[in-house]
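Below, in C-alpha cells: the form predicted on its own, a single chain.
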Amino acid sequence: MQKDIKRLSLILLFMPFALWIVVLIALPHVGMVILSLQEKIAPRVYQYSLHNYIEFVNEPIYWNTLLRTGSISLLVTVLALLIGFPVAYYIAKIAGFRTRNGLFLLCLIPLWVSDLIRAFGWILLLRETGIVSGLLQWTGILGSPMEFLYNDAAVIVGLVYTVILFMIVPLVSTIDGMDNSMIEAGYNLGGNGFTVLRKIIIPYAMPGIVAGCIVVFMLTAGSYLTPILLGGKNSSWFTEQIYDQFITRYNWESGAAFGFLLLAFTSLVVWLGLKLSGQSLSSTVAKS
C-alpha cells in the first residue's frame, strides 16, 4: 500500500514536468519536422518529400548564414567565458557576502529590461550622434561623428552584454564549491598562480564552464532582436532567414525546415564541444 502511494505521489510529482516537455517542447519540435517534409504543389495540395531541404542546400546565401551564424556565436561564447570566468571566480572565492550580492544584483540589472531595451540602448551608445561617438570627439580623438553601429562588432558586443549571466551563473555554483584547501595545496606544492589556475581551478570548474557555454551558445545563435538591430540591414542572421521564410514569404514549410535545421546544427556543436571536453550532458547538468 505504501509502496502505491509513493509510486503515485512520484507520478503526481512528475506530471507537471512531464506535460511541459510533452506539450511545449516535444510535440511543436515533431510538427516543425512533418511541417518541413511538407512540399506545396498547389493551393492547399501538399506532398511529402525532402525539397525544402534540398532548397537550403542548392542556396549558398542560405547555408554560408548558417556557418556565420555559428561562428559568431562560438565567438561570443570564447569572450563570455573570458570576461564572466573572472567576474565569477571573484564572486565566489574573494568577494565577501555583502559584496557577492551586490554584484549579483548588478548581473542581474539587464534582464529587468526586454531585449528589446538593452537593444535600443545599445543603439544610442552606438550610433553616429551616440555617446560614444561624442565623447570621442570631445576628447580629440576623433574629428568627426562616427558610426559603431550595423556591423560584426556592435552585433557581438550586444550579444556578449545580453548572454554575459547566463555565463556567470553556472560558474559560480561550481566554483562556490571548490575547498579553498585545494588552491593552498597547490602553492604548497610550488605552483603558480597560472598552474594553480590550469590543474585545479579550470578542471574543477570545468562542468560550469561547458554548462555556461552549452547555454550561452544556444541564446545567442537562437537569439534574434540584438543582430537584426544592431546589425542593421548588414546583419546576416539565420534567425532573420526563418522569419523572412513564416512572416514575410508565408513559407512556413521552409520556415520550419529551417528552424529544424537551426537546431541540428547547434545540437551537433554542442554535442562536438561536448566530446572534445570529455564532459557528458547529464555529468555537466548534475555537477552544475
Second form
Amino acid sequence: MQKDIKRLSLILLFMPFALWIVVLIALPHVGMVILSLQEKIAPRVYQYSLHNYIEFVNEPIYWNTLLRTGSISLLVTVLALLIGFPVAYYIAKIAGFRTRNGLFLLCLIPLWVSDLIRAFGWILLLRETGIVSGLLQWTGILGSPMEFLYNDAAVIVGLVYTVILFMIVPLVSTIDGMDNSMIEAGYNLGGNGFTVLRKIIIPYAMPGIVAGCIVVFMLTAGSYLTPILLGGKNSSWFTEQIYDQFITRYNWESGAAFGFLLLAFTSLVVWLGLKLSGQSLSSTVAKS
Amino acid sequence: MTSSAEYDLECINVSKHFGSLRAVDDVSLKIPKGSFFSILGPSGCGKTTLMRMIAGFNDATAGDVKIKGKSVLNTPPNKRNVKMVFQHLALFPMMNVYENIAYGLRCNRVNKAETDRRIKDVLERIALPDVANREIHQLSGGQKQRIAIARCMVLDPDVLLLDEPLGALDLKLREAMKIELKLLQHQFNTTFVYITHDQSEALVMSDNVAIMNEGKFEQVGSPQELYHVPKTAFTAGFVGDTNRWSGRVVATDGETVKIETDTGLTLVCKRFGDTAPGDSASVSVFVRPEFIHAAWQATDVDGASGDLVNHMKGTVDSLLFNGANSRVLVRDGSGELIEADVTLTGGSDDIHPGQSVWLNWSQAHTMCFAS
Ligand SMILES: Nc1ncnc2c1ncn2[C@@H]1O[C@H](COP(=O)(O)OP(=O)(O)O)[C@@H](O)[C@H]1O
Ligand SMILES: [Mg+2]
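The form predicted on its own done, now the form predicted in complex with the partner chain:
Entire complex below, previous chain first.
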C-alpha cells in the first residue's frame, strides 16, 4: 500500500517532465524520421523508401554544405575556446570579487538583445558604408569603401560573438571550483607557467572545456540567422538548405531527412570529440 | 655570512604588510640542518604569510630569506628548493598517485627510468608501496597526507614546509600522524618547518618551536624551555595549561616579587622574564596545575626543595577524573576557579566536592610577567 502510494507520487511528479520529453521532443523527431523515409510518387501518394537520403548522397552540393557547416562550426568552437578560456580564467581566478560580478554581467548583456538585432549590429559595423570601412578610409588605410560583409570571416566573427558566452559560463564554473593552492603546488613542485597550464589547469578544467565545446558546436551548427544575415545568399549554411526544402520548395520529406542528417552529423562529431578527449557526457555537460 | 651554510633556512628581519596590517613583523629565524622546527601561534597571527614568503608566493615587504646561505628573494617559487605541503594538501585530483609524484620529477627533466626508481623508493619509505596506480579519491585521509609529503620529498628539498597539514584529519588519525611525521622527518633527515595552532602537535614533534603572536615571534626555544621557562605572558598562557591571575606589584627585592592579585590574594613570585617588573607595575601571574598541591593544611616550606610556598584556601567545586591526569577545580574566596592536579586513589581520603582545602605551590613555580 505504502509502496504503491510512493510509486504513484513518483509517477505524478515525473508526469510534466515526461510529457515535455514525449510531446515536444520524442514525438516530433519520430514524426520527422517517418516523414523523411517517405517518397512522393504521385500527388498525395507516398511510399516508404530511402529516396531522400540517397538524393543527399548523390548531390555533392548537399553534403558539401553539411561538411562546410561542420568545419566552420568546429573552427568557431575552437576560436570561442581560445578567446573564452583566458576570459573565464581571468573572471574566475584573477579578478577581485566585485570586478568579477561586473565582468560576468558584461558577458551576459548581449543575451538581453535578440539575435536579430545583434546581427544587424554587425551589419552596421561591417557593411560597405559601415563604421569599420568608414574608419579605415578616414585613417587613410583604405582608398575606397570596402565590403566586409558576406564572407566567411564575417560569419565566423558573428558566430563567435553570439556563442562565446556559452563557452565562458561552464569554464568559469569549473575553473572557479579549482583550489588556488593547486596552482601554487604546481609552481612549488618546479613547474613553470606553461607546465602548470598544460598539466594542471587545463586537465582540471577539461569537463568545462568539453561541456562548453559541445554546447557551442551544437548552437553554431544549428544556427540560422547569423550565417544568413552576415554571410548573405551564398553562405551555404546547412540550416539554410533545410529551410529551403521546407519553405521554398515545400518538400517536407527531404527537409525532414536533412534535419535528421544534421542531428546525426553533429551527434557524431560530439561523440568523436568525447572519445578523443576521454570524457563522458555525464562527467561534463551534466556536471556544469 | 660565513656560518650561513650550516643553516638550511634563515629569515632575517622579514616583514610583510598588507596595507596597514602588519601580518608578519620583523621576524628572524635560523633553522639548523635536519631539524624539526615548528611555528606555533593562534590563527590569524601570520604563520601562513611567513611560510608563503619562504616559498616565494608572497614578496617580503622588508628583510631577507636565505636557503642554504643564499638569498632567494629574486628566485621565483618554481626555482626554490623548498617544497610545501598545503593545508588542504592540493593533490592533483585528475592524476593518480604515480602521476602526482612524477609531476615534480618531470618538471626537473628526470628521465623515465630514474623517475620510476625514485617513485618506488619514496613510496616504500612512506610505507605505501602498492598505491602507485590508485586514484587520489581512493585514498584515506592519512594516505593522502603521506602522498602529499612523498610528492615533495621525492624532489630532495632543502626544506619542507608544512602548513597545518593535520587540520583536516579526525582526532584519532591526527594523534597517529603526529608520531608518524616525526618518524618521517628522522628518516628523510630533511629540515621540516611545521606550522600549527595546536600546541600539542608542536610540543610533541619539534626540536625547536617559535611562538608567534600578531606577526611577531614571542620566543624561540625547545618545547621544554617554552613550557618551563616562558619569557613572555603570551608564551606562558599559550603553551600548556595554566592558572592565571592579574595583579599589581607591591614589593620587590632582587630575587622575588610580591604581588597582590585583583582577587585580593598575596603571592610571591621567583620567576619572571628577562627583567623583574618594577614596583606597582601591573602583572600577570601564571602557575601550572601540576605544581599546585591540594591538601588539608597550609604548608609554609616545601618539604622536598625547601622553597617557600604560596597558599590559599578554597572549596572544592568539582573533580575532573581522567585517570592519572585527574584535576580538581577549587573555588577561592572571590569566586575564581583554580585548577590543580590531584591523585585520586579511590580510597576514603580522596577529596570530594564541597570540602574546603588548602592549595600550596612553591614560589619557584610562580611565574609573573609585566602585562
Ligand atoms: N592577501 C592578503 N591580503 C590582505 N590581508 C591578508 C592577506 N593574506 C593574509 N592576510 C591577513 O594577514 C593576517 C595573517 O594571516 P595568515 O598568515 O593567513 O594567518 P595564519 O596562517 O597564522 O592563520 C590575517 O589577519 C589575514 O587576514
Ligand atoms: Mg594559516
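What we label the rigid core is the largest C-alpha set whose atoms superpose within 1.5 Å from one form to the other. No experiment lies behind these values; they were computed from the predicted model shown. Numbering follows the first chain given and starts at 1.
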Ser9 C-alpha relocation of at least 2 Å between these two forms, rigid core basis: yes
